[in-house]
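Next up: just one chain, as C-alpha cells, the form predicted on its own.
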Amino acid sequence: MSELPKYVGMYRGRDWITTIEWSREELDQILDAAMDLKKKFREKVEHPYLKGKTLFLIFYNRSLRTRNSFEAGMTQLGGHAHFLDPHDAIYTPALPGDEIAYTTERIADVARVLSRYGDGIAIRIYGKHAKWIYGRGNRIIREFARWADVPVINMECDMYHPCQAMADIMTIKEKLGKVEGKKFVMSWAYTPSVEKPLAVPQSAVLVATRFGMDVVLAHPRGFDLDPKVIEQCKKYADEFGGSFEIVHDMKAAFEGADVVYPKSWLSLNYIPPKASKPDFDGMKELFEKNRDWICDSEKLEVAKRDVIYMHCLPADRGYEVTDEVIDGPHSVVFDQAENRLHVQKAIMSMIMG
C-alpha cells in the first residue's frame, strides 16, 4: 500500500458523539476525506487504512443504512465490524441502577472489555431503549465514552445523529457547490408513527447553520426542538454569516428554498422529562391535527426550480412525502444514503487510524 493520506489517524482516539464538539475546520477536513474516499471507492482503488482493526457495533435499535454502511465501510478499509445485538447476543449494557441479574451488564464493564478487544465502539440507542426519557440515549453513549479506551461513535441517539448530518451537508455541497447563503428548510412532516426521535432534524439544522446556510425550521406548534439546539443554531448563524428562523407554515417555508428536508419527529411535550410518563395517545392527537404536512409536488412549486428534496430514509411514503416527489427529479435521497458510507469511512479513518 502506498503512503497513507494525512487524514488517517489525524484525530486518533477522539469520540464522535456530536458535531458540536468538532470545529468547523475539522468538519471540513472530514468532508475532504470523505470525498477522497468516495473517489477511490468509485474508481475501485483499494484503501485498507484500518487493516486488522475492529469496530464493535451495538444496535439497541434496528437499522438498514447505518449498520450496512458501517459494516461495508470497515470491510473496505481493511478492518472488520462486529455486530452486537444487545438483546440476544450480549448482556444488555446498562447504566448503574438499571442492572437486572443475568440479563444486563454495567456499561463501565462492557466498555472496558471491548476496549481490550478492538479499536472502536459504535452505538445506536433511542426511544423505548432509552425509556423514552429525552437525553437518556445520549447519556448512555457518553457513559460508554467515559469508560472506553477507544473512540466511541454515536450512530444515532435521542438527541443527535452526527453521521447523518455530515452525509447531508456533503450531499448539499455536491449538488449546490457553494452552500453559504442557500436556503435550507428542515420541516416536520406527518406520519402515523409518533415514535421518531429528534436526532435527525436537530443535527441537520446544527450543521446547516454551521456552514452558513439560511436555515428555516418549519413545524406545527407543539413540535419544538430542544431549546439548547435552537440557541446553538442562532449562535452558528451569527458566527458563520447565515440566518435561522422558525415558522409554522410548511408551504410558506418552502418558498424560494434551495433544499427541503421534510421529516417527522415526536413532540417533547409528551415524553419525560417534560411529561411524567410517555403519552402517546396525546401525541397521536397532535399528529393527526397536522395530516396536511406532506411534501408533495404542489408544495415544491414555490421552491426554486432546481430545489433538492432530502430525507434520511426510511421515508413514510404517502404520509411524509408522495412517490412523485421522492422518486422524482428533485430527490437526492439515494445520494444521501450513499454518502453515509463515505462520511463514516472518513470519520473512522481519522479517529481509529
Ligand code: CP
Given for the second form:
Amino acid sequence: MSELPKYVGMYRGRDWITTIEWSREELDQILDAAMDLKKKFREKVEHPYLKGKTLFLIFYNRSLRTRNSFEAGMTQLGGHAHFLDPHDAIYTPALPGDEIAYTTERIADVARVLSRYGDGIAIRIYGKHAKWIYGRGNRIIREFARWADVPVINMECDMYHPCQAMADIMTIKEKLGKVEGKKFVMSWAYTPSVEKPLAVPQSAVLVATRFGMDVVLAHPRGFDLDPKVIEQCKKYADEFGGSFEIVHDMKAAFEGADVVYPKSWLSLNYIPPKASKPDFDGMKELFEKNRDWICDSEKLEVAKRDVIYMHCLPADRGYEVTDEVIDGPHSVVFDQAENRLHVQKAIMSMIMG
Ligand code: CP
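Now that we've seen the form predicted on its own, could you pull up the form predicted in complex with the named molecule?
Everything in the complex follows now, all chains and molecules, and the chain you saw is the first one.
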C-alpha cells in the first residue's frame, strides 16, 4: 500500500463520545478525512487503513444505518466489525448494582476483555435499556470508556449522536458550500411514538452553532432540550459568530431557512430525573396536542427556494413529514445516510489507526 494519509492514527486511542470533547479544528480534520474517503470509495480506490483490526459493536437498541455503515466501513478499511447482541449473544453488560447472576456481566469486565481481542468498542444505548433515566445511556458509554484500553465510540446514547451530527454537517457543507450565517432550523415534529431520544437534535444544534450557523430551535412548549446543551449552544454561537434562538412555532421558524431538520423527540418532563418515574400516558397527551407539527409543502413554502430538508432516518412518514417532502427535490436524507459511512470511517481511521 502507498503511504498512509496523515489522518490515519492522528488521534490514536481517543474516545468518540460527544463532539464537545473535540475542538473545531479536529472536527474540520474529520470532515476533510471523510471527503478523502468518500472520493476513494466512489473511485473504487482501495483504502485498507485498518487492516487486521476489529471493532466490537454493542447495540442495545435496533439500527439500520448505524450498524450497516459501521460494518461496511470496517470491511472497506480492511478490518472487521463484530456485531454483539447484548440481550442474547453475550451476557448483558451492566453497571454495578444492576447485575443478575449469569445473565449480566459487569461493564468493567466486558470492556477489559474486549480490549484484549480488538481495537475499538462501539455502543448504542438509550430508552428502556437505560431505564428511561435521562443521562444513564451516556453514563454507561462512559463506563465502557473508563475501563477499555481501546477507543470507545458512541453510536447514539440518550444525550448525543455525534456520528449523525458529523454526517449532517458534512451534508450541509456539500449542499450549501459556506455554512456560516446560513439559517439552520432544528424542529420538533409529531409522531405517535413517544420514544425517540434527544440525541439527534442535541448533537445537531451543538454542531450547527459550532460551525457558525444561525440556528433556530423550534418546539412546542414542554419539549425543551437539556439546559446544559442550550447553554453550550449559546457559547458556541458567541464564539463562532452565529446565533441561537428558541421559538415555539414551526412555520414561523421555517421562514427564510436554508436548512430544515424536523424530527420528533421525547419530553424530558415525563422521565427521570425530572419525573419520579416515566409517565408515557402524560407524555402521549402532550404529543397529541401537537399533531400539526408536520413538515409539509405548505410549511416549506416560507423557507428559501433552495432550502434543504434533512432527517436522520428512520422518518415516520405521514406524521413527521409528508411523502411529498421527503421524496421531493429539497430532500437530502439519502446523502445524509451515505455520509454516515464516510465520517465514521474517518473517525475510525483517526482513533483506531
Ligand atoms: N440515523 C440513525 O442512527 O439510524 P439507525 O437508527 O438506523 O442506526
